[in-house]
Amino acid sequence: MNGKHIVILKGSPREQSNSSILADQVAAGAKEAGAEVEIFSLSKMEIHPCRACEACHASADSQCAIQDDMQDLFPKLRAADGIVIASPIYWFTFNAQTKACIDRWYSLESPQGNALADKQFALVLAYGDTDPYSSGAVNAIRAFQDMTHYLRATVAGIVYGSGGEAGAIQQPKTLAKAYELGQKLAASG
């Protein structure tokens, strides 16, 4: 172990989805390079949408008022050296499970900044169309870039690929890129 802690957030409701396969390759690369990896399947978690109640910003030590599985995930995100977002593209961007989780990161803001600032981030996407433009993956990529810029975070990399049916993403080049991204996350610092 090299001491790196990587959190992977899988957004797909399908266990053997294309984005999950790529995320597993990222995990394998990171583990091979000595990182500790935790994987969370967001579709199996109870994650409610942000209510915009502002309870998380009522005082300097306030937290999110919604009692769901994000309460267990928040400390994992805070402690992570690297965070991987793995999502299928649904209707031209992240799927709802992924977006609900990301929206809740709003509660990680404080007068001192965001708890996710300065972390390493990676993005893994799978879509059923032929390219990132017609599929809408570019929208998710742009949102990811804007988000990481806002957080002052470092982008370790982005891997994406086409695969309509579950398991269709298994092109050797795409799998190798995902594995290499995991190694890069484990080695960066």
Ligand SMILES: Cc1cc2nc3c(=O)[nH]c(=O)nc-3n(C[C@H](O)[C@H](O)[C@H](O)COP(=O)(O)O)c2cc1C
The other form holds:
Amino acid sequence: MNGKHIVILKGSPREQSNSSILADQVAAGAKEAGAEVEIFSLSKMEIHPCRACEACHASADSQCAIQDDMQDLFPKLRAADGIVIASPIYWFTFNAQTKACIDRWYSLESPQGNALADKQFALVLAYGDTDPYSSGAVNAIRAFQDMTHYLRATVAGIVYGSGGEAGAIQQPKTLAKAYELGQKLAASG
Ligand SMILES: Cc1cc2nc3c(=O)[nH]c(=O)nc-3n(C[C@H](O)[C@H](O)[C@H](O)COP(=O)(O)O)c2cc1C
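What does the same protein look like in the form predicted in complex with this ligand, given that the last one was the form predicted on its own?
First the chain shown before, then all remaining chains and molecules of the complex.
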């Protein structure tokens, strides 16, 4: 172990999903390079949408008022060195499970700064169409870039690929890129 802790957030509801296959390659690369990896399947967790109640920003310790599985995830995100978002493209952007989780990060902002600042982020996307433009993956990539810029976080890399049926994403180059991204995440910082 090299002391690095990577959290992977899988947004797909499918078993053996394409974004999940890429995320597992990231995990394998990170583990091979000595990092500790924790994977969370967002679709199996109870994650409610942000209510914009502002209770988090009114509380001294940025506590989100919604009592669901994000309460287990927040400490993991705060402690992580690297965070990987792995999402399928639905309707030309992140799917709802992924976006609901990201929206809840609103509570991690406080006058002391953002709890996710200075972390390494990576993005993994799978889509059914042939390329990042026609699929709408570009929209998720653009949002990810704005998000990480806002957070003052670092982008370790972005990997995406095409695959319609679950398990279809087997392009060796794409899988290798995901593996290398994991190695980079484990090494950086
Ligand atoms: C509700 C829904 C919406 C989708 N919208 C898009 C889309 O906008 N663009 C696209 O290229 N593929 C779209 N797809 C196809 C998925 O992105 C594709 O099957 C991908 O491999 C799913 O990733 P996963 O296996 O990780 O779940 C959609 C699929 C579903 C179920």
